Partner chain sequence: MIENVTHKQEEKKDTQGKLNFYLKMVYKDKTGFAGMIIVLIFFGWSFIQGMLEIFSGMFSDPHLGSILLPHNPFNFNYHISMQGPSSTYLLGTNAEGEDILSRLLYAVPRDAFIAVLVVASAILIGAVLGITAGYMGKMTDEIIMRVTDAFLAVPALILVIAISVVLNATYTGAIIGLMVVWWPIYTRFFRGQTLKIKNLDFVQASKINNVSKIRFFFRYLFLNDTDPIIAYAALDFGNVILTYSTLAFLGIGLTPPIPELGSMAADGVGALPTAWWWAIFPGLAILVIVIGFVLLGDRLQDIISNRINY
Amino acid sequence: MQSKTVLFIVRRGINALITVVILIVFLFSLIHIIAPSPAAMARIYAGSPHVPPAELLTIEKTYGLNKPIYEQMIIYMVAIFHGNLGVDPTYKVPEISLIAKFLPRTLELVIPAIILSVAIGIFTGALAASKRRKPTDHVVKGVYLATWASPPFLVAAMLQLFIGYDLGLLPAVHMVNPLLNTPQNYTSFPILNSIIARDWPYFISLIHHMILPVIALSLISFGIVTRLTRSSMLDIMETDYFRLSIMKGVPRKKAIYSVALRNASIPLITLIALLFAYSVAGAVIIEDIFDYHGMGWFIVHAIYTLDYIAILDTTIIVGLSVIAANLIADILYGVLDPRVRLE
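In the form predicted on its own, the structure of this chain alone:
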């Protein structure tokens, strides 16, 4: 690997680490601004508004609520970098175990949704670029603008009401049929567990319950892929090398999809990282609407129960995922395009 490439990766890694520290400081400060007093938080952690003063003092000492905010922040940041996210006051278990349970379920939604979004976006973007200023182009733009501008809860609710309840084609709520027995936990991913256990009824039920949330996530995010693909292809179709391929006798349709589309796909590397962030954020609302017990549902439930440790930890985990995705995108983009490393 070239020294410039190594230096580029190290520089991006340092920037990502600084961003993580800033994120933790910002979120920790924000949570303590909106949170109630230490005594009120101790009552929340105790699970009852009527707690003896001695027990309140014990809870404040256990969770460090009696210390200055800056000292709490330093302790929390050191614990974060050691992989310790604390103990959840609601579930009375380590927070990392809850995140390990709910995050894979969200990834089972987000990853297929991103793949579907990119596939639909590339297809519709290429179709719109090849039919520039024709009715097909206007229809594609109208569809992706309508879905892109729609709030996630509206898209999810419409799919749930129309397909789930009115037509009854797909399950409208839950992650799996509650009447089925859960297979043994070989991994953190329910789909892999059902495959390893060869529990096909459970596997089919998981897939059926995933379809509507995945479609909802895809509909709210494919528009940006369509727009970028269309604009990039139109720019490439104005270049000399594209015109030269036409002059050499390459059919226009083949030149569009083999030359223009292939070169227009490079910027999608960075966009996929942004799609990941957008899909994870959208999953918070969509999982709550479909009662799909993933990370989004867990965050909403933590807000309802005023579980500030869970709110802080899950928000930081989501932020770390977004930072990591952007770091990977920057590195891949720099490897593919030397001009980025020079800059």
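I would like to compare: after the form predicted on its own, may I see the structure of the form predicted in complex with its partner chain?
Chain only, nothing else included.
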């Protein structure tokens, strides 16, 4: 059993690694398709189409752009695994430092949003399943279908309009009150920094500014959880083993929560990776609307400036995090469900 689990994890790990390599190869080819010559590549690195040829040549040299393609690809891949993602042509600093600055801020939105949407999703899904075909079920379904079908910018704009502007309950834009002094950068997570520095006004302002974007993010993604919870609970409630526990005399409510919900929550683990991917994608829009300077905001800016390198690098980073999240979910699933075996 133990060695089987280890083998299972190793196999998943290798698969994940292959996936990462394929992704990098794809993105590498993508940029070489639009910039087929070393000079064209050099122009991208220079960040401007009007560069004197002499300068292009130096760029070609420094980045090895005139080497054969496969060699460049290997260099590129090795660089990525060393955390070297190139220099951003707009900001003129290493790309990795920008990502290191913006990614933690996005995680500060995405992680609470995932927790919130799992909570809302499980609650509403269980409620709907236990009240199948009753009004509660229909209301839950109506709400999650509506949030599912809304474009993320509509959800964000509505929240901003009603709660931020009309009611004035919460700040409608920015990550923190811009008049406050930023605490020292201990961890690159602003919330942790403010806690370490015991800068409570800053901390409270951060939390205040987080609420609307977090709600917006969880609103667009909780429907996935609701739907899966409801349908797997209903499936379980039709199984013989659920019916047998009712038959034994276990009260229906108790059986719904201790058998149906419990068993349904195991496959939910695999959803976390999906939710993560979904929320990161949603963060692009949400951060743009709330003017929250995280990874999403960074991507939107890269779109405006057609900053290819930034876009491809963020794509790699997002891909890596999703693949990692998937791997973790797979492993957790294998550990938690006694039935999961090697294929």
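Residue numbers count along the first chain shown, from 1. The term rigid core refers to the maximal set of C-alpha atoms that superpose within 1.5 Å between the two forms. Bear in mind that the values here come from a model prediction, so they are computed numbers and not experimental data.
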For A281, decide whether the Cα shift between these two forms is 2 Å or greater, given a superposition on the rigid core. no
Establish whether a shift of 2 Å or more occurs at the C-alpha of K67 between these two forms, with the two forms superposed on the rigid core. yes
When the two forms are laid on each other by their rigid core, does L57 show a Cα shift of 2 Å or more between these two forms? yes
Taking the rigid core as the frame, how far in Å does the Cα of F28 move between these two forms? 2.4
